[in-house]
Structure formats: structure tokens, C-alpha cells
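Form predicted on its own, single chain, as C-alpha cells, below.
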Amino acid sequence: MVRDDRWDRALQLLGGLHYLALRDGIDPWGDPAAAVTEHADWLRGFVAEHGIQTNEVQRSWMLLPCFLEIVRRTGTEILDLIEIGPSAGLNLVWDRYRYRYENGGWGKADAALELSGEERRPVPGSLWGFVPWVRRRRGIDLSPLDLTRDEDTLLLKAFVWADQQHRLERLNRAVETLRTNPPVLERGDAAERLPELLAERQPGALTIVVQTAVTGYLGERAERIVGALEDAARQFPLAFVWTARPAPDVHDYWGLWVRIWPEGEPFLIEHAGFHGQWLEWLGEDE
């Protein structure tokens, strides 16, 4: 995957003008150039300072199944979490948000954020009985955001486009979720950091690896992030849940793939929309 930094510093500049406008009250939508320029020293420090940064917690809606079909496969009670690129953490903390789907609904009635979306091909209903106890949560990314800071709750905000106001009302009822008790994020890169982590395991629970997102940047580190996971699976069970394209010609959805280990395969257990706003339930009906 080829990056077009024009793009992204667009996006970045864009993502400037949201911040001040969240910070500072300002209007910077009815006359963009004439904010850009009134702004232009605040903003050039801004797009130099600050990478594009997204959670999009929608995804847990798509990734919720996943996780208690490998919870249905393997019969485990108790997860640990790693994830690679989580950003701000809001997808480790799935577990925390009440979700509706056509056959049924998962997770406390009294959550702070219900998500649901479109099922192209629904979910089973059978999957709802399976609730797992996720023991640890952590992840490794580049530049994590720690969300009890508003500094960077503000930042994460920014880049959300400003008239999605749906977004940014389901962002802050996610930040108001994960303050309760964070996941433990650490700055790193991947490749290098994953193997230790996975080296600290602890006896009693199965170990879910789930990335989404980053797969385009990862580049030639995806393979060793791949060699570092089949190497820690010839020790212990693991599971691994990434998104990637359900075919070669495939650009304009994800696919959602599984592997188990020590004896499973790769599988393609859903189709779904980049920001998890629909899925494709490719996997057993009832």
C-alpha cells in the first residue's frame, strides 16, 4: 500500500482546524482559507507535531462476533488482549459496550454506548450465551493517546470530520467507558514489542491478537509480527484476529480473518465496512 502524504496533511490540516474550533469556539467552515491564513503559525505546528490519529470504537460492533465465535470454538472462559495499533485503546474495552444485532443483543443493558449497524448476512443468536472474563488489555502503538488526559481526548476528536456529530457523540460516550478503568497502552513499534509481550503470558487464559487499520502501514514488519505469533503458538494457544481484503481484486470492504492456534487455519469469518458500520456474517448459522 503506497501513502500519499498530500493526503495526509490535508487530513491533518483539516484535523487542526477541527481542534481549534473544539478548543477555541471558532467557525473555520465558512471561510477555510481565511481561517488557514489567520492561523497559519498555530497550524504548521500542528500538522508537524501531530500524526492522524483515529479510534473508530464502531468497530467493535464488527468485532464483537469474532471474538465469541473463537470463545465458541475453543471453550475458553478467560481472554487476554493484545492489540496492535490501538491507538487510544477504545476497541480493548468491547467488552464494556451493550450491542444489537438482529438476533439478539449482547452486553450490559446499562452500558454508556450501545453500538449497532447494518447485517448484510445476520450474526447467529447462538453466539449471544457466550460471555467471556477478558483479564488483560493491552497494546503497542507508535503514538498512543491516553484518554484521561483531555488534551488528548481533544486531539482524538479533532480527526473526526467535524459534521459527523453521531461520531463525536459516540466517541465521548466511549472515552466516558474506558476512563473507568484504561487499558494498559505502551509506545513501541509492533514487531519489536509484540514478542515481549507475548513472552509475559500468563497461564489460565487464551491470548486474542487483533489488529485492524494498520495493515498498510506495518509494511515488511507485518511478516514478522506474523513469525513472532507462530512462534509464541508452538507454546501455547493463540488466537489472532486481523482485517485485510477478502480477496486479491477486493478494495472496497474488509474481510475478517481468524486463526486458532496450535492447529487451525486461517478462515474468513465476515465481510464488513471500514469504520465496522455493516458486516457479512461468513461464518456457521444457528
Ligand SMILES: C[S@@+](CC[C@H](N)C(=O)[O-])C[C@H]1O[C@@H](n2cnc3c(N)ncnc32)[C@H](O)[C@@H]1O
Contents of the next structure:
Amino acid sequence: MVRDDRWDRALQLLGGLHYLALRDGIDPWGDPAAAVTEHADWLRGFVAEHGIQTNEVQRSWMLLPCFLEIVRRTGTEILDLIEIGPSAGLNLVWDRYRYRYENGGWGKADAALELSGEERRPVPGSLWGFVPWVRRRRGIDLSPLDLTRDEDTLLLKAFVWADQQHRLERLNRAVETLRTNPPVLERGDAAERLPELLAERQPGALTIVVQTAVTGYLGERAERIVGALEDAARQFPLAFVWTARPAPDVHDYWGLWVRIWPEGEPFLIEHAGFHGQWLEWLGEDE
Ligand SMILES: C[S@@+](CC[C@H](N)C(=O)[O-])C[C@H]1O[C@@H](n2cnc3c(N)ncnc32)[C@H](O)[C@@H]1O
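The block above covers the form predicted on its own; next, return the form predicted together with this ligand.
Let's see the whole complex now, leading with the same chain.
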């Protein structure tokens, strides 16, 4: 996918206006042209300095069944996670949220955040009995955000559409959850750094590498990442979950793909909306 820089500039500009609204309490939306004129120098600096940064925690709702299906198939309940392009890492702490699905729920009853969505073909209730333990969580991002810092939290909020209060509310609860024990996020290019992170594995767990909403940025790096995974899978238990097109000509929603080594053949386990707002389970019923 070739990204159009002009579209990015427009989104950065809107992010800058939202940043000012959140930080200073101004209302730029009544007369945005006047707000842009008044804050032109500051906005120029913001656009030059801050690429778009988003981290959609609702994606944990579409990911959880994939993780539990991997646990079911491998029989391993101790997990080490590595996320490619985690942004702030909100989906690396998926096991701390509460979830609702048609056939049951999962997670701690007192979680600060509960996630739910629309199931177009429901996830089987038998999966909710699996309760894996996440032993380790790491991420590699070109520009990771540190949500223990108020500046980074503000930046992440600024790139949520300003009228989507429910997403901002969800983000606040997810940030609160993450801050109790933040995951380790490395700065760097995943194609460069992944082999090193994979080499740090400790015996006794299944490593799951996960990537959501990053495929479009990777280009030829995607092949290097797959090569690193295949090399690592020769040495220890490994699974990979990622979002990509479900079929070459489908552009309106995602496929959730899974590979579990040693077989290593990719299979499609879900269709899902881009923000994880709906899913269609493609695996077995029970
Ligand atoms: C659209 S965001 C998705 C964030 C998160 N995965 C989610 O689903 O909410 C894309 C993320 O990928 C990161 N990214 C893009 N190219 C990358 C690369 N080559 N290596 C590591 N991270 C990358 C960006 O910095 C950004 O944080």
C-alpha cells in the first residue's frame, strides 16, 4: 500500500487542533480556519514534529479469540508476547481488560475497561474457559508512546476524532489499566529489531508475535519479518497473528490471520472491522 502524504498532513493538522482543544480548552471547531490562522506557527511545528499516532484498544476485542484459539490448539497457557508496531502498547495488555461476547465473557470482573462489539458469526463459548498467563510483553515501534507521560497520553488522545467521546472514554480507561504495569516498548524498525527480540526468548512459554494495522506501513519489510519468524520458529514454539486483507480484492475489512509453527501454514480465523468493532468468526463452532 502506498501512503499519500497529503492525507497524513491533513490528519496531523486536525490532530494539532484537537491537541490544543484538549490542552488549552479552546474550541477550534466552530471556526477552524480562524483557529488555524491564529495558531499557524504552533501548528506548523506540531505537523513537522508529530507523525500520526493511533492505538485502538478495541482491537483487543477481535484479538482475544485469536489468542485463545492458539492456546486451545497448542495446549500452552504461558505466553510471551511481542507486538510489531504497538504504538503505546494498549493491545499488549489485553489480558487486563474485561470482554463481552454473545456466548460468554472473559477477564477480571473488576477491570477498568470492558470491551464488546458486534459478532456477525459468534465466537464459540468453549474458548472462554482458557485463561492463559502472559509472562512477558515487548513491543517494537518506530515511534512508541510512553503513556506514563502526560505529554504522550495527550498526543494519543489528540489523534482520536474529537467528536468520538466514547473512544476517548475507552482510551482513558485503557491508559489507566496500562499504567499499573506498562509493557516494555523498544524504539526501532521491526524488520531490524525483531530477530534480536526473538533471540531473547526464555524456555517455558509460547511466543506470540502480533501485528495489527501495521501491514500498510511495512512494504518490503514484511518479507524480512516473516523470514525472522520462520528462522525463530525452527528453534522454539511460535505463533503469529496479524491483520491483512482477507483476500486480494477485499479492501473494506480485515482478515485476522494466524500461523502456528511447526506446521506454519497461514489460516484465516476471523473477518473484522478496521477498529475491531465487529468480527465474524471463521473457526470451528465448538
Ligand atoms: C496505525 S498504528 C497501529 C498501532 C497499533 N498496532 C494498533 O493496532 O492500535 C501503526 C503503528 O505502526 C508503527 N510502525 C510503522 N512502521 C513500523 C516499522 N517498520 N517498525 C515498527 N513499527 C512501525 C507506527 O509507528 C505506529 O505506531
